[in-house]
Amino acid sequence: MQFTKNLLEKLPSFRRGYVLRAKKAVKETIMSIFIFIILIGIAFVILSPLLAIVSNSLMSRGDIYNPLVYLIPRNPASVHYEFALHYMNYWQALRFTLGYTFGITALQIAVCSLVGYGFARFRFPGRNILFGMVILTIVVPTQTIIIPLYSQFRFFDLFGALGLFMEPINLLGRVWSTVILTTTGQGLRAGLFIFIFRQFFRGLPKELEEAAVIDGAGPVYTYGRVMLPNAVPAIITVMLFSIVWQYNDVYFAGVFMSGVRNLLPVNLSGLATAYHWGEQEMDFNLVNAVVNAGVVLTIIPIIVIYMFLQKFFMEGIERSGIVG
């Protein structure tokens, strides 16, 4: 080390200023390199399992069972597809659960923007309380409160208001009981998504807010017209979050709406099953191979959700305050 610095200093200066730009250049191309490798490595990681699940649902019989053929099929095949299409019932029920997300999603955006909106700009008391218990029901597990959530559509009586003239309704098998949930700010994730709208209420200047008050501006009308329209980022990160719970959700679906048979994650739960029986298909690896179809195609509406709103949603993500 103490060569090479002597050795420097008896270079002439433009020199010594191209030798330690070349060693920048070496050390930069490196550390390139290694980040490239480790890139490659995680990437690898994360799509293996993707990538051996498209894999298996394009191999043929004979493909399964030759020891030689490893992720890239011989002979492959669409029949898995054809018979994951029928079974899943797979074009209704992803209309059907593209509808119900959407619809879930705006419910979602309208009622935690409106909570998270409130507690940003309004001081009330116990606005602390209130916005802890928020913050308990991202930590609270779900499983923990599932039984009185069930007894509470299985018997659903409005606080006994309806007892007095009728019989409890059962709310279970229907899409009544999400809506009932989303709307009282109580859906899926909804505690997150008033925390994230809670903080980038925050973040706007308060000017805006002052500004409409001037020109005699109710807190809704400045609620709906001023605030919310500078909240977009926030809105397209709620959005796409809730539209992959949403259309992702087997808990949920399975616990509340078990007679609803067009949603797609209940129809995948039991592909398995109906192939099994529908086709008297014995074969384990066989049935395996069109569940790995089944889950293919309710990934692909998904993804290209995400595709259109990527660039939105990491823009949401930096504003909404979320790290980690």
Given for the second form:
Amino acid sequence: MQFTKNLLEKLPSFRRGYVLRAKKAVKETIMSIFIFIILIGIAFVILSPLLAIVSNSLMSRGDIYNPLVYLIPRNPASVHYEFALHYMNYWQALRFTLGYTFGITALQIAVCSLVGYGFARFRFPGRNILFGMVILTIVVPTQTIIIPLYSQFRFFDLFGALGLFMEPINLLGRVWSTVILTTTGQGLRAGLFIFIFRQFFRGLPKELEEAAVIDGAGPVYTYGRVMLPNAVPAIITVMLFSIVWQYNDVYFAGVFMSGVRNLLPVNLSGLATAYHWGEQEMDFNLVNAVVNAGVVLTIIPIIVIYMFLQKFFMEGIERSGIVG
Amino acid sequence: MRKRGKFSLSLRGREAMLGYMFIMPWLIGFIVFFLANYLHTLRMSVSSVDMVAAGGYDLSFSGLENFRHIFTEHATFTRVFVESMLGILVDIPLIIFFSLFIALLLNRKFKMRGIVRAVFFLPVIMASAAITNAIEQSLLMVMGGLTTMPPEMQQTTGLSVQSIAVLLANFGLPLQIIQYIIGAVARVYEIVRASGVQILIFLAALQSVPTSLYEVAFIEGSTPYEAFWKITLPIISPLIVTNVVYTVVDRYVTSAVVDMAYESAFLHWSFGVSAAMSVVSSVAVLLLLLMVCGFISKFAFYHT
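Which structure goes with the form predicted in complex with its partner chain, now that we have seen the form predicted on its own?
Now the complete complex, all chains and molecules, led by this one.
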């Protein structure tokens, strides 16, 4: 420090700028090396199990038992992928899962934006208490109410009205229970999405609506044609979270759709058993390699979707202003 | 806003009606599927549940019998319950500090920032239960823990957890703090995995800080360190509250006590006991949330 100060004083004034700039450049370089090391380290923590999964799924039977092979397979083989594709019923399940995920996500966005708009822009008695109830649905885990919810859909009779005409319907094992829950704003983490939409609509200028109302638009038209197009960032935020969570969900699928054999993550959790019995394979390490191939096959579609949405997402979440 | 007061009451009535119309889908679902079932769970927790044929059950009132059972007779509930709650409390600062730190790093401009951000979002993508199991298996493998690798070939890292512990003890740090740090280091993967959403939310918050504030601060001669404490932290403090809420809920939903309630319902078919566990733990989490948020909100900065 003292040294540089002396140096600066000795230099003619037009040279001082260079020295200061060089000092700054050195500082910046040291800082970015430091950041680089930290980010690489943590990225390794995240990526290392994924790398191990990918490498293990590509190993042939000989590689798995060769103690000299570490992470890089010597004789790569696609046999595990073939088994995984077959026992997960992959292509059919992928089509169904994507359709189901996108459909539910579209419903989620439609319903949650509607409700969020209602909470953001209309004053009505009990609004704060009801919004408190939205927070309650975020906090209370669905596990708490899963048992009565289960029996509600096991003997579904539309609040007793249906019971007058026929026996209660069993809605389990099909997509209908999820569709009904999502339509009524009780879908997977719907409370959080309502929260995001409400915060976003509150941030939009009121003049937008006033202009629409003066031009003679009704409230539904205002919402659909004026407010929603301005809420694209919030829509993309919710879309990304909803797609990822819905796609990954095994818990609800296990409870409500246990009969559906076409959901990828559900098939993945049953893959070990299916392969074990289907091929009479007793070797745990080989079963594990097939499961790893299944994991890779399950992750790939969602990574592709994420990469596609990420560009919109980073600017989307910036403007959606999720403020507590 | 004042203008509206001049209009007749009917306009306000119309607005209220429209408001109810917009939230109607949620309101119906909330009453039919959430509130009714939550009350049902409360009722179950004070009843003894008997299974009958065709998948149904009978309830008969038994007072606080289930609560007495889980607290005084159940083999592991009290321990798991207390551990889960303490675990949530311990994880809040870890996850919040970690995700804020990472968000600050990711907010800087550098090459391949998009890819690095994608890597940090991967844990959110891979949060599925089936994938988690596979990952835990392969985590053993990448550390060389699987049987295929002979012990003399397994790598030993130069900096083991134990050596850090000895180092810290030599500094004369209190044992509790050492245990906390060691626990955090040992669970680094879990912490990283649990911070994906929080990092994203902090990133969004950091990008919403107006750059003009920093320009003014630097012209006035503030250091980056001062700018962080005086500008960045106050502006993103409301989102710290959001992240704490998310962290508590997320940690609770994946905690051992929720698993235990689930197991006692669907493996042991004791629904009353399961309901009592759920009620006890969710009330405890709500209290915890109120306490923590009340504490943090004191320091949070709001524009209004």
